[in-house]
Each structure stands twice: as structure tokens, then as C-alpha cells.
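There is one chain below, alone, in C-alpha cells, taken in the form predicted alone.
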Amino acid sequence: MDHLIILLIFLAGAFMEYRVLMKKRQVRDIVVSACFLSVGVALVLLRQLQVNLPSPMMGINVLFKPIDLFMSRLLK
């Protein structure tokens, strides 16, 4: 039941936002917003279903570790 309430809240927010964007004919903004909203809804629902999600810090470390090593070598 909680999942349905969360989904309805997301959809109501999206409906209000997209209605304004459609009047302004900002299709690109709608597409980008829908992508982010889809990812957000998926993450919230997975969290509600108690699915173990990896920490975002792992991805950040993978991205920035080579930069850190490069900068460390430059500053020595």
C-alpha cells in the first residue's frame, strides 16, 4: 500500500510540472525531467521493498581515484 501512495505522489507532482512545461512547449525539459523522475521513483520503490542498493560513494571513488593519484604525483 505504501508503494501505491509513493507512486501517486510522484505522479501528481509530475502532472503539475509537465502541464506547465507543455504550455511552454519545452519538450526537452519534459524528457530530461521524466528520466530523472523515473530513476527517483525506481530508487524509492526499491528502497521501500528493502532491496540492498550499493552506496553512491563507491561510484564516486571509482571516478575520482585516478584523478586523485594523478594530482598526488604532480604535487610531490
Contents of the next structure:
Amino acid sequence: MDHLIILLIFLAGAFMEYRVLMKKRQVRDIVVSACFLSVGVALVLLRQLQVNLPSPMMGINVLFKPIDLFMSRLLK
Amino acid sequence: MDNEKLTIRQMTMWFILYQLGSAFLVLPSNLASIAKQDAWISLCVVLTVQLLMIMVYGGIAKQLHGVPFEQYLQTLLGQWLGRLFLLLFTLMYPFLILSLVLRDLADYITTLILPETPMSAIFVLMLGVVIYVVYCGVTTIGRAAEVLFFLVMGLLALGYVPLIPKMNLDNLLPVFEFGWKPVVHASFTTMAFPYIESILFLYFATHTKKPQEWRRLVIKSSLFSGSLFMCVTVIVISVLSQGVVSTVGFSSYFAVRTISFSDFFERFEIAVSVIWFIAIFFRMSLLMYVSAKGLSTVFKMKDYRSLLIPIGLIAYVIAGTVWPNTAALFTTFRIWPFYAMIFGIICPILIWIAGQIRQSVSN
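For comparison with the form predicted alone, produce the structure of the form predicted in complex with the partner chain.
Once more the chain from above appears, this time first in line as the rest of the complex follows.
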């Protein structure tokens, strides 16, 4: 529930932003911004439905763990 | 709104506050957990490496010839490769750090100050403020940095000068007890957090008239924040001993908590919290500005302002999922320097070499 309230706040801000952009007729800005906004909205809805989103740090941890082990052993 | 001019003074103060940001609270415990009482020597190593890297950044700034950094990448690597590189760089570095910093702040607040507040509330409040100030433009942030810088310095003095009488310099002995290897190992984390992120200052290299001025102000801000860190680390380790500092989570906060004059003047640690809030605010505003500017250049948008709310929303979600608990945070923290070094050390060197090749080819 709390995620949806926050989503509404962000969407209200985005709505006011789009009104300004529509007046200036900057189509490219609207399209790119709408793409990112839809990604954001999708992620928030997934969070609200309590889907476990993968964290980028877990990927980084897996990739760089050998280097960390190597450095720790080197500098013991 | 075209508020895009920054003076040198504003830039120096913004960079100092940026570097003071995340590292200030966790730095002493981080350094001391590996280097024990030689933590302040690690800072000397870090500053030396940082000055070397600033030479590289200064070299890149000289190659820019007034072109903004994002567009320079396109002239260097060609249109498609340059935009792809910028996209990957922006998504994988400043944007990720934005989420990490946000989550760090919320962790700190929900652990120490407001334990019953959900993290989403803190995320929204901080993101709201940062989005608004970046929307207002860079000049506004520069002016805010000028004003708040003195407040932060005053609060730092207020928090740490009362600790000086309680310093016990024997806590810093023996020097080099375990040799030089822990000192170098401890310097990795401080390198990554915040000093390697100085590559993001290149986005501001065109706000100065000459690249030498930019290099000088980056050197000034790094030395200033480095000496601040050294003072704080020496004070914290000598007041609490190295055993406490290496185990307690937020040791600068904890050290200030011990100030008590005649049982009446207490609770100085709020000063540290305010310092950290302000520093995190400037850190997040720089990161958000850099991410928005980079992404708007990739997609050839006219203005970066329309991207701020989507970036904020995605950062809000990623900050919620970045690590599930403190144990995962420690693992991430140990591995982060090596990931950051790719973007902060290897990338600038490659860009500089590519720039040199291009210059010698065109001559």
C-alpha cells in the first residue's frame, strides 16, 4: 500500500512535468522520459506485489569475489 | 531555465561536501577494521594515489578543449560507440551509487535515529528534495553549497573539538604494528569511496575558463577533505581505542556520543547527523545531475530535467533491494572497491590514452 502512495506522488510530479513538455512540444523528451517512467512504474508495482527483485550488488559480488580473495591473500 | 554556471568557489565547496558525504561516518570503522591503529596512514596512501589520478583527470580535461565531457566521448569513440559507452557508464556507475547512497542514509536513520520509520518514507523525502534542487539547476546547488559549507564546518568543529582534550595518543601506538600490507589493503575502500568518484567531476570541467583551474580546484578539494578525514580519524581512534573503532558500526557518531560536559552539555551527536544529511544531500544531487546529464546526452534530449522523476523512481526501487541486511552490506563493501576501480581508474586511463592517440593522429 505504501509503495502505491509513493507511486502516486511521483506520477503527480511526472504529470505536471508532461504538461509543461507538451506545451513546448518536445516530443523526444516526452518519449524517452515516458520509457524510463514506465520502467520505474513497473518496478514499483513488482515491489508492491512482493516479487523478489534481483539486486545488482549480488551480481557484482559474484563477479568480483575472486579478485577480492586474491587481493586479501596478497595483502595478508 | 538555463542556470548552468558555477563559480570556482562553489565548485570547490560542492566537491568538498561531496567527498565528505558517505565516507565520513563509516570511514574510521572501515579503515580501522583492517589497518587497526594505522588507519590515518592509509589516508596518506589514499591521498597520494588520488593526486596521481588527478593528473590523469587533468590530462583529460586539457584534451576536452571546452567540449562537455559527454559529447567529447562521442567525438572520441564515434557516435554509436560513444553513446553506448556513456549509457553503460552512467547506468552502472553514478546511477548505482545514487541508490547505494540513498540506502546507506536510510539504514543509518532507521538504525540510530528513527527506528520505527519505514525506509520508503526516508527514500521519498530525500529523493523529493534532491529532484527539486537538480530541477532548479546547477547554479542553485552551487549557491546552496556555498551557504551550507560553513554550517557543516561549524558543526564539525562543534562535534570534534570537544573530543580533543580526551585524546589519548597512546591508542595510536604501536605504529606499523602489522607492517605495511594492512595499510595498503585498508586504503582500497577509501579510494573507492569517495575518491575514485572524482571522475564524475569531469562533467563540470567546462564550467571553468581553463582546465588548469579545474585541476587546481579538484586538488584543493581532495586535500581539504583528506585532511578533514585524517583529523577525524586520528581523533576518533585516539579517543576510543582501535578495538572499539574497528567493531562499532558508525564510529564517528559513537565517538561524539561520548561528549558530556558536567552531565549537562550532551547529545552532540545530532551535529554529526546534520553534517551527514547535508553532505549526503550534495552527494545525491551531484550523482543525480550526472546521471540525468549523461542519459539525456545518450538519447539526444534537449533538456535533462524531464528524466529526473523517472530516475528518482527507479533509484527508489533499487535502493530498496540493494542489500537485504547488514551482513550482505559488509560483503558488498569489501568487493565494491574493485568494481569502482574499473570506472574510476581504468576508464579514465583508457579515455586519456585514446585522446592522446587521437591528438597525435590529427597532428
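The term rigid core refers to the most C-alpha atoms you can superpose between the two forms while keeping them within 1.5 Å. Positions refer to the first chain, counted from 1. If you're wondering where the values come from, they're calculated on a predicted model, not measured in any experiment.
Core-aligned, does A12 move its Cα 2 Å or more between the two forms?
-> The answer is yes; the displacement is at least 2 Å.
Indicate whether I60 shows a C-alpha shift of 2 Å or more between the two forms, with the rigid core used for the fit.
-> Comparing the forms between the two forms, which are aligned on their rigid core, I60 does shift its C-alpha by 2 Å or more.
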